[in-house]
Structure formats: structure tokens, C-alpha cells
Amino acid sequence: MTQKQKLVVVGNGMAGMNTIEQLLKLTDQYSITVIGAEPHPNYNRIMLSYVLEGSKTIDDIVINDRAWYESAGIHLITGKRGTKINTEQKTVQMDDGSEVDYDRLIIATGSNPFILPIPGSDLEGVIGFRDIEDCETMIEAAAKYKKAAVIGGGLLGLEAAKGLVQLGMDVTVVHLPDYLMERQLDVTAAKMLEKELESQGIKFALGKQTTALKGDTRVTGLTFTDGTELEAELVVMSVGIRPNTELASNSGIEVNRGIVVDDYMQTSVPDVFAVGECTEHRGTCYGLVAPLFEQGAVLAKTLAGVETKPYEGSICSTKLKISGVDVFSTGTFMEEKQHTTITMHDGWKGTYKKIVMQDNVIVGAVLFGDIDDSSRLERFVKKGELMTEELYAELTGTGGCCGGGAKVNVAAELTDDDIVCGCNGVTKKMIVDAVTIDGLTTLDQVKMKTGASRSCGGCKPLVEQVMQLVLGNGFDAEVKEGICGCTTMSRDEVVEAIKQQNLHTVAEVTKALGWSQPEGCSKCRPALNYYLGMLWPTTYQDEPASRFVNERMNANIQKDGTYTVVPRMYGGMTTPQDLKKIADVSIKYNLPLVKMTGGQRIGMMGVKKEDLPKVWEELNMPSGYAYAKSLRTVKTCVGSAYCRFGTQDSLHIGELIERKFERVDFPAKVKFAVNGCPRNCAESCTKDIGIVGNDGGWEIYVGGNGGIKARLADLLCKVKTDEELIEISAAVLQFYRETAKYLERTSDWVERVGLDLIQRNTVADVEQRKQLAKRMDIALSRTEDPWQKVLKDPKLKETLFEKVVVTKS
């Protein structure tokens, strides 16, 4: 057997991993290792603004999960930085001192946000907007502070500002020029954009130069050159990026503004290549995603030994990723004396179109409000298309017998190599192959296979046009989407089919129901594992491989690769003895942080993976399930036992509820709170189930949420006895288990199914309520503490937690 060459990629971002994805389609000649500085698998960085505004989760923007790396045979190292390359010995040294060997190496270290070198830029509350950590910092800040400033009115700055507005902050965009996005838009389009964003709640301070940030430890405001000031408790700097060239510089590789590469992405050192934002090609450094994919395509073919055209640079196009705002720019957008323009401005409809030509060749365009022609214009600019009478009529809508040119099928005009999905680098040919070779017929299937329209969704109409072109009448754009790209079946159809066909494993489901990917995907496997466990509580054998990593490890993995352990504290109560055990274990295992959580318990941060079983054993406390789709916490006030206002024993009920419902799986995490009186000290109104005591008994509320999508709970009913309270709670939880979509919180579930339906099944219909409570008891009877389960199983403990010692051969 021929020994594979060792290919090491330093950088786990979009450029490096897109290159690897393309390489894997061409050859299997490499044994691949990927080194990523962040603790996460590869994710779509340009979708961070959607995470910030709350329309997507971090899981939603992951491009390749850890299972993908495993299935591709890639050794993924996260949480470590490459610090130096020994180009003679062909090794990469990492920041922990370890090394990996390579035969060929790709540097894909991306870029760093530029922080203005002004007084106060190191204050707490001053950040860039570049990665998940920045995103999380902004979300946390929005929960505590009211006023934010974003310095920089470019693409990323505006997306950050909109996200912060969505989080409830008062946001002002500070920008040095007099109009926004001056690198992509002309004044007319920029002013239209400004007006639209003002209507969405963003304020602007244009023509302002920041001279300093004020504050002692945390930022409190900005001062400008004109002497004016702006109050801000969070400042996001979005004033540009700088290629991350530190690794190359430390290793004797030629660096100018970026790592200098030739037309095949070769650096100045043999067998060392570079791709993406860290590079400088023909004097240009790129900060948009499309050039990275174009560079990656050339590099993948070069590494695979496949003939390829050289990379000759990119013409950049831009779309703003703010919902409700359609802005597009490509090529030359500011005319000079050598240019002629076609301009259409409809102030009433709020649309604007400008096409820029030089010697009758289309060299650029700006669109606002209606960007249907964006793909065509982008292609025309790249191809250097000549303006003709026919094309003029099509683009301006002035031709045809009714005064409008006929709409052309843009997909038919695309060449095989034209990129359809700029977010994920998907070409027309990749979509056509998914249809003609893989036999896919729905948009969701193609999305799953190729990634097209998986991110912002802006290319969805064009993807559909390509599919329409290939499939003709066989394509139905209105076909419903399934629980994931592997199937068109809805949640209810899948659950019903499992029952009707008596299916008992994930593999049986995917095979019997005709999944397009027999092994399923990271989205459907956890859902199927839950549905099967819910339907067959006494016989189903749980499939840990189908669970998310936190649930497999029974602890929360953190950004540095360590874990957080949260032991159970029923009703938020503990004992001096348990507190001492937590302290002793924390000291023994040198844990860097012990933190009180919002659910009235203690999180032990920084536990090494191999120490997890020992920590659990020495604590000898139940798992708090802080990592699971299960009952997390029951928050309580002290109630009638201690409070002079308390009318009910909230401590007793809180402990009773937590002991009864712990460990069973739910579609999503569940939180309770119990108040001893209507003063609401335990915040029952924002919990999945909130219990409020009164003089005559208890009020039960459902569907509250205090997270990013806040919702006050609805009053379900009032009961007089503790027994009624427990039975109705059990019925609500079981009804939720049986009718909710996987990962659907109760707040969304109540909105979707309606409070009336929940009341009828869990309150009004006594017999139905008792049946639901009975099924809950059956499910609860099969549960087992997961920490004790690991401790009792030496093989499981060894497989999951014991450190693997790698010897160098």
C-alpha cells in the first residue's frame, strides 16, 4: 500500500476547510491534520451577524461538525495555535510545545480585526467582531448594558449594529466618511441604506472621527475631533482587518501586507502554501469570502496534481446580510470621466440601479431595493460583457411589447464554474451534479449535499433556477422541507412512520423511510434518537453516537477544550458537607473557576477530560444535567419556610419537582421555578413551567423564556393541592415530549400548538391527563444517573475519557 503524504492545514476557517473539501473530491492521497486556534469545528464566519441577532444558533452556522472530520479521516486539533514552522525539518510547532510533521503545508490563518490605536482602546467593553467569542461577548453585554457604539459603517459594522439593536440595545454607528459603505456604494445608494436602517432603529454619527474612548476600567463613551461626545457602554470596532501573518513571519516565509503567494498559492518556501485572508496575491489582500473559494479551488487542484488555470485575482461583489435590506455592489461602483452609466432611481418604490460601463463594457453595478439582477450583473462584470440593445432592454425593463423585457433564465447563462452560492463556494456544476449524478430533486436535498443556500439563503432563487433548468417539470419549488436535508418528511410524519412501521433504531428509520444519506446527519440523528426514546421508553437502546458531544461526555465542553461539571442541587439547596466536597475537589484538580450559575447551583469550570470520572466519583453527587436536553434547574424562593410574605412551601415543592422529573429526555432543555407567593422572587414568569403560590394553592404557568427570545409564560391553570400540581406538571411535560419538535423550547411550542390545546389535554380532560402522567412515570422509571453509569462501566470510561498516548514512529 502506498503511504499517504502528510498534509497539515494551520487554520480551521472557511478558506482552509473549503480547500480541503474540494481536495477530498479530487484525491485521497493525503493524510490530513487540521490545527484550529478556536475550540469550535469549522463554522461560517460571515453568518455571525445572524447568531448575534438571534435568528440562528452557533450550531446552525457550523459547516462541518466533528463527525464530518471523523468520517473524512481528518485529525482535527482545536484550541491550539501554530506558532512556528521549521521549513527544513518540515514540522509545525504549536503553542503548547507539541509538533506535527508535514510533507505539504497550507497556512490559512485568516485575519485579525484592526483595533484603532487610540486612548481607551484597551478598556473593558471594547471589542472587535470577528469570531464566536466576540459574538458571545456582545450578547452578554446586551443583557447588562443599554448603549452601544459601532465604529465603522462598513458591511460588518452595519451587521453588528443591527444585531445589537435586535438584542435591545440603543446603537449608534460612528463613521468617518459622510456616507455608509463608501467602499461598495455610491452616495445615492448609501443614503437610501441609511434611511432604511434608521427606520429599523440604528442611529448614525457620520463624518465623525473618534479620538479617544472614555472610562476607568470599562468604557463609558467616545470623544470626537469636533469636541462632541457619545455615551456608550459597549464599543465594537469594525474598521477593517489585517492579514494574520504571524506564523509565516516567525518562520522566514516572505510577507508583505499578507503572506506573498503566486498564482498557484505557493509561498516563498517549497511545499508551503497559503490561502484566504492571510495571503497577498499580486499585491492584493482580500477580505470577502468569494476570493477565498476561488483561491481554494486552484490550490486543491494544485495539491491533487490536477491541471488548473492559475488564480489571476478576483472581482469582488458584496451583499449586505441584514433582513429586509437588499443591497448589492460589484466591480466599479463610482464612475469617473472614462465611464458611462445607466441609472434608474425610483424613490417611491425605494429601488435604485446603476450600471457602470467603460468603452461599452460592463465594469460595475450597484443595486438597492431590488437585487434580482445581481447574479447576472456579477457575471457580466467578471466576463467583461458588452452592453447591447437587447441587454439594455432586459436590464432596464424597457423592451418587449408591453414595455418590459422578458425575464431570462439566469441559470442557463451561467458557466459550470460560476459560483451560485457565495457563502459556501458552490458552483453551478456542483448543483447540476447533485441533481444528475446523485438523483436529488428537492432544494433541501441539494442544500444538504452541496451547502448551496445553507447560510444566508440569498442564493435560493438562483439555486432553484438551476434545478428548474435541469429537472424541467420534475422540479417542484414548493415541495415541503423535512426535518433535515436527508428527508422531506416532517416531524409528525417521521414519528407516525416510526410507530406504524415499528422501527427501533436510527439505522432502521433512515433505511425504511428512504433517507438520502443512509447514515443521517448531525441534525436528524439526535432528533431520531430522541423520538425513538420517547416512543419506546422501555425497550429503546440509546445511541450515544447520535447525541451532541456534551451529552456524550455528560459535561459542557468549553472553548479551551476543558469541561464544566455542575452537580445537582435540588431546589437550589445544598449542605455544608456538599459545599466542602465541591471545594476539596476543585482544589485537588486545580480548577481555575468555581461559579454560581443562574439556576442556583455551582459550576466547576476547567475540568480536564481525563479527570471527569474522578471528579464525579469524588463528588459523589448526582449529575445536574447542565449539558442535556433535560430538566436543568428548579429555581425557588425560600417561601413560607422562611419568608414573612410566603404563603406556600416553595422549597419543598421545588425539591420534589426536581427529584421527580430529573434525567428524562425532553425535546429541549427545561427549567422550572417555584414562588412561595406572587412576589415572583424566583422569576417563574420566564421559565418553561412556573409555579406561583397563593393563599388557596398554586398557579401553573407554561412557555416562559428568559433567553435571547424572551417570552412571559401563560397561565395554564390554578390548583389547590400539591398532588394536582405534580400530576398536571407531569402531563404538561409528557404532552410536550410527545408533540414538540426536537430542539423546540416550550416558548415556541406553546406559540405553535396553542395554549387551548395544552389546557384541553392536560387540565380539562382528566383521563387524558392521567394517561400522560402515567406515560411520564414509565419514562422516568428507565432513567439512570449518567455519571454513575460511566463509573460502573470501565470500558466506557476508558473509551471516552482516558488519555490516548500517541507515540511518534
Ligand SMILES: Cc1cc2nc3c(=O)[nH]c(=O)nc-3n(C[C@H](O)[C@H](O)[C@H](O)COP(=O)(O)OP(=O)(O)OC[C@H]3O[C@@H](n4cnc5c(N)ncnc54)[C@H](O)[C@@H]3O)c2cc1C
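What's the form predicted in complex with the ligand like, now that we've got the form predicted alone?
Single chain only below; no partners, no other molecules.
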């Protein structure tokens, strides 16, 4: 067997990983290692704007999760920075001193936000907006502070400002020129944009140059050259980016503004390539994904030894991702002497269109208010389309017997090679083939197969139009919710098919049910693993590779790559002996923080991965499952044992419940609370199951949630005895296991299936209730403490937790 060549990528971002995805489609000749400075797997940086404004979560924006790297055989090193390349010996050194050797190397280190070198720029509360950490800092600041300033009214600054307004902050955008987005818009469009954004709550300070930031430790305000000042407790700098060239320049690789590359993304040093925002190609550094993915396509082919056209540079188009604001710009948008323009400005409707031509060739455009023509204009600019009478009539809506007006079917007009999704280089033919050859019928499937609409999402309407063109009435944009893009089947259809066809592994399911990609994806694999375990509780062999990283590691990974260990404390109770053990282990392993959790137990933060098994062994306490879709905590009040108001023994019942239902898998995490009386000190109303003592027995509440979407629990029933309480709790939990969608919290589940159905099955129909409770007991009979399981299995311990020391061979 020939030895695979070693390919190392420094930079686990959008350009580097897109190149690797494209490379894997062409060849398996490389053994790949990826070094990423951030603690996360590869995520969609573009979507950070949506995370900030609250419409997406961090989980939603992960492009390739850790399971993807594992299944692609890629060695992923996160939380480490490449510091120096020895181009003679072909090694990359990392900031912890370890090394990795390469045959070929890709530098994909992206950019750094430019921070204005003015007094006060190092104060607390002054940040750029580039990564998850910045996003989290802003979200935290918005919870504590009121006034924010965003310096720089470009794409990033405006999206940041909108996000902060959504988070409730009073936001002023401070911009140097006297109109916004001057790098993408002309004055007319920029003024229309300003007006629209003002109506959405953003304030503007235009034509202002910041001289200093004020404050002792935390920023309190800005001062400007004209002597005026602005109060701000958070300052976001979005005044442009600088290619991150540090690694290359430390290593003797030619750097100008960016890392200098040729038309095949080769740097000045043999076998060292660069891609993405860190590069400079023919004198240009790019700051949008579409050009970076075009570079990646050329580089992937070069590395795979597949013939490729050279990369000759890109024409950029931009769209602002703020809902309710349609603005687009492509190519040359500011006319000069040599240009002619067509301009249409409708002040009443709030629309603006400008098309710029040179020698009759369309070279650029700006649209505001109505951007339906954006894809066509982008295409015309890329192709250098000539303006004709017909085209003029179409674009201005002035031609035809009815005075124009009829919308052109853009999808029909596209040629096979026309790009539909600029971000991902997806052509019309690729989408048509996905529908006609692969038989795909939903947008999610086409997105999964081709990548179309996976990044900024701006092309979604056009992708749908192309699908509509091919499928006609067979295309329904509002199709039923499939469990992911690998299938059109809903959760219920999948579960039913697993039962009917007696399927027992994830691979069997994806094969038998015709998944579009046999290995599944990060969305469906964990779901199938759960459904299979729920349906075949005594025989199913859990597939750890199909679980999220926290569940595979049995601990919660934190943003610096260390883990949190939370031992079980039944009913929120502990002993002096256990407390001493926690203290001793925390001191021994030098843990930076020991924290009381919201669920009445203790979190030991900052445990190194390789120390996890030792910590578990020395604690010798059961896992608290703080990382799992399982029973988390049973919060209790002191109840009748100690409280003078208490009528019921909440401590006893809380402990009983936690011991009974721990360890079994649920569709999502489950939290309980037990209270000794209706004063409700342990807050039953926001728990998945809340139990409240009353004089004659207990009240059981379901579907509460105190998290992102708060919901008060509904009263399910009142019972008299502890036995009834336990049996109904078991029946509710099992009914939830059997009918909820994977990741659906009880709060959403109760609203979807209805309290009535839950009451009928778990309270009214006693026989059904007993059957459910029995099935819960069967599921519970197979559980085992996961920490002990690892400790008993040296091989598992080694694969999951031994420190990977990368040495030069």
C-alpha cells in the first residue's frame, strides 16, 4: 500500500475547510491534519450576524462537526496556533511547542479585525467582531450595559449594530465618511439605507473621526476630532480587516499586504499554498466568501493533480444581511468619466436601481428596495454582457406591449454554467442534475448535495426557482419537515419505518430508507442513534460516533478546550465526605474554578481532556450527566423534613426520582423540581416535570422551561400517593421518549402534541400508563454509569482521552 502524503492545513475556517471538502471529492491521496486556533470545529462565520441578532444558535452555524472530521479521517487539532513553519524540514510548530510534519501545507489563517490604534483601544468593552467569542462578549455586554457604539458603517458594522439593537441596546454607528457603506454603495442608495436603518432603531454619527476612547478599566465613551463626545459602554470596531500573515512572515514566505500567491494558490515556497482572506492574489485581498471558495476550487484541483483553469481573480457582489433591508451591489458601482449609467429612483416606493456600463458593457450595479434583478445583474457583470434594447426594456420595465413590467423568469434564462449560488460556486446545471439525476425534491436535499444556499442564504429564492422550473408542480417550497437534508421523511415516518423494516443500525436505516448521503449528516446521525436506542432498548448497540462531542466525552467541553465535570448530587444533596473529595481533586488537578450550578450541584471547571478519567476515578461519584440529553437535575426544596410550611417530603421524593430516572436517554435534556408545598421554592413551573406538594398529595406539572424560550408548565394531574406520582412521572417521560422529535424539549412537545393527549395516555388510561411505565423500566434496566464504563475499558480510555502528542517522525 502506498503511503499517503501528509497534508496540513493551518486555519480551520471557511476557506481552508471548503478547500478540503472540495479536495475530498477528488482524491483520498492525503492524510490530513487541520490546526485551528479557535476551540470550535468549522463554523459559518457569515452566520455570526444571525447568532448575534438571536435568530440562529452556535449549534445552527456549525458546518462540519467533530464527527465529520472523524468520519473523513481528518486529524483535527483545535485551540492551538501554528507559530512557525520550517520550510526546509517541512514542519509546523504550534504554540504549545508540539510539531506536525507535512508534505504539502495550506495556510488559511483568514484576517484579523483592524483595531484603530487610538488611546483607549485596549480598554475592557472594546472589541472587533470576528468570531464566536466576540459574539458571546457582545451578547453578555448587552445583558449588562445599555449604550453601544459601532465604529465603521460598512457591512460588518451595520450587521453588528442591528444585532445589538435586537439585543436591546441603544446603538450609534460612528462612520468616517458622510454616507454609509461607501465601499459598496453610491450616495443615493446609502442615504436610503440610512433612513431605513434609522427606522429600525439604529442611530448614526456620520463624518466623525474618533480620536480616543475614554474610561479607566472599562470603556465609557468616545471623543471625536470635532471635540464632541459619545457615551458608550461597549465599542465594536468594524473598520475593516487585515490579512493574518503572521505565520507566513515568521517563516520566510513572501508577504505583501497578504500572503502572495500565484494563480494556483502557490506561495513563494514550494509545497506551501495559501487560500482565503490571508492571501493576496494579483494585488487583491478579498473579504467575502465567494472569491475564497473560487480560490479553494482551484487549489483543491491543484492538490489532487486534476487539470484546472488558473484562478484569475473575482468580481465581488454584496448583500447586507439585515431583515427588511434589501440592498445589493456588484462590480463597479461608482461611475467615472468613462461610464454611462441607467438610474431609476422611486422615492415613493423606496426603490433605487443603478446600472453602470462602459462601452455598452454592463460593469456594475446598485439596487435598493427591490433586489429581484440581483442574480441577473451579477451574472451580466461577470460575463461582460452588452446592454441591448431588449435588455434595457426588461431591466427598466419599460418595454413590451403592456409597457414591460412582467418579471423575467431568471431561472429559465440562466445557461447551464451560470452560477446560482455565488458563495459556493454552484451552477444551474449542478442544481438541475441534483433534481433530475439524484431525484432530490426539497431545498434541504439540494443544499446538502450541492452546497447551494449553505452560506449567506441570499441565493435561496433563485435555487428554489431553478427547482420549480425542473419540478413544476412537484416542487413545494413548504414541504413537510424532514429530519434533515439527507431525507424527505419526517420523524414519525422514519421511526415507523425503523419498526416495520426491523432496522437496527444507523447505517441500515440510511441505506434502507434511501438517504441521499449514506453516511448521514451531523443532524440525522444523533437523531437516528436516539430513535434506535429508544425503539430497541435491550439490543441496540449505542454508536458513540453518532453522538455530540460532549456526550462522547461524558463531560462538557468549554470554549478554551477544557472540560467541566459535574458529579451527581441526588436531589441537590451532598455529604461532607463528597465535598472534601471534590475539593481535594480540584486542588490536585489545579482547576481554575469550582462553581455552584443552577441545578443545585457543583461544577468542576477547567479539567484537561487527558485528566478526565483520573478525575472521575478519584472522585468515585456517579456522573451527573450535565452534558447529556438525559435527566439532568432534580431540584428540591427542603420540604417537610425541615421547613415549617412543608406538607410533603420533597427531599426524599427528589432523591428517589433522580436515582430512578438517571442515565436513560431522552430526546433532549430533562429537568425536574420537587417542592414540599405550593410556595414552590424550587421553581417547579419552569421545569420539564415540576412536582408540588399539597395537603392531600402531589400536583404534577409538565412542559416548563426557564431557558431561551421560557414557558410555564401545565398542570397535568393531582395524585394522592408517592407510588402514583412515580408511575405517572415514568409514563410521561416514556411517552415523551416515544413521541417527541429528537432535540425537542418538553415545552415544545407539550405544545405540539397537546396536553390533552398526554393526559389521556399517562393519567386517564391506566392500562396505557402502566405499559408506558413498564417500557421505561426496561429502558432503565440497561443503563450504566458512563464514567465507570470508561474506567473499566482501557482501550476506550486510551482512544478518547490520552493526550495526542504530535511529534516529528
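Positions refer to the first chain, counted from 1. Since this is a predicted model, take the numbers as computed values, not measurements. For clarity, a rigid core is taken as the largest C-alpha set superposing within 1.5 Å between two forms.
- Put the two forms on the same core and the Cα of Ala740 is off by 2 Å or more between the two forms.
- Superposition on the rigid core between the two forms places the CA atom of Ala773 2 Å or more away from its counterpart.
- When two forms of a protein are overlaid on their rigid core, residues whose CA moves 2 Å or more are considered shifted, and Asn761 is one of them between the two forms.
- Core-based alignment between the two forms gives a C-alpha movement of 3.7 Å at Met430.
- On rigid-core superposition between the two forms, the C-alpha of Cys637 is found to move 9.5 angstrom.
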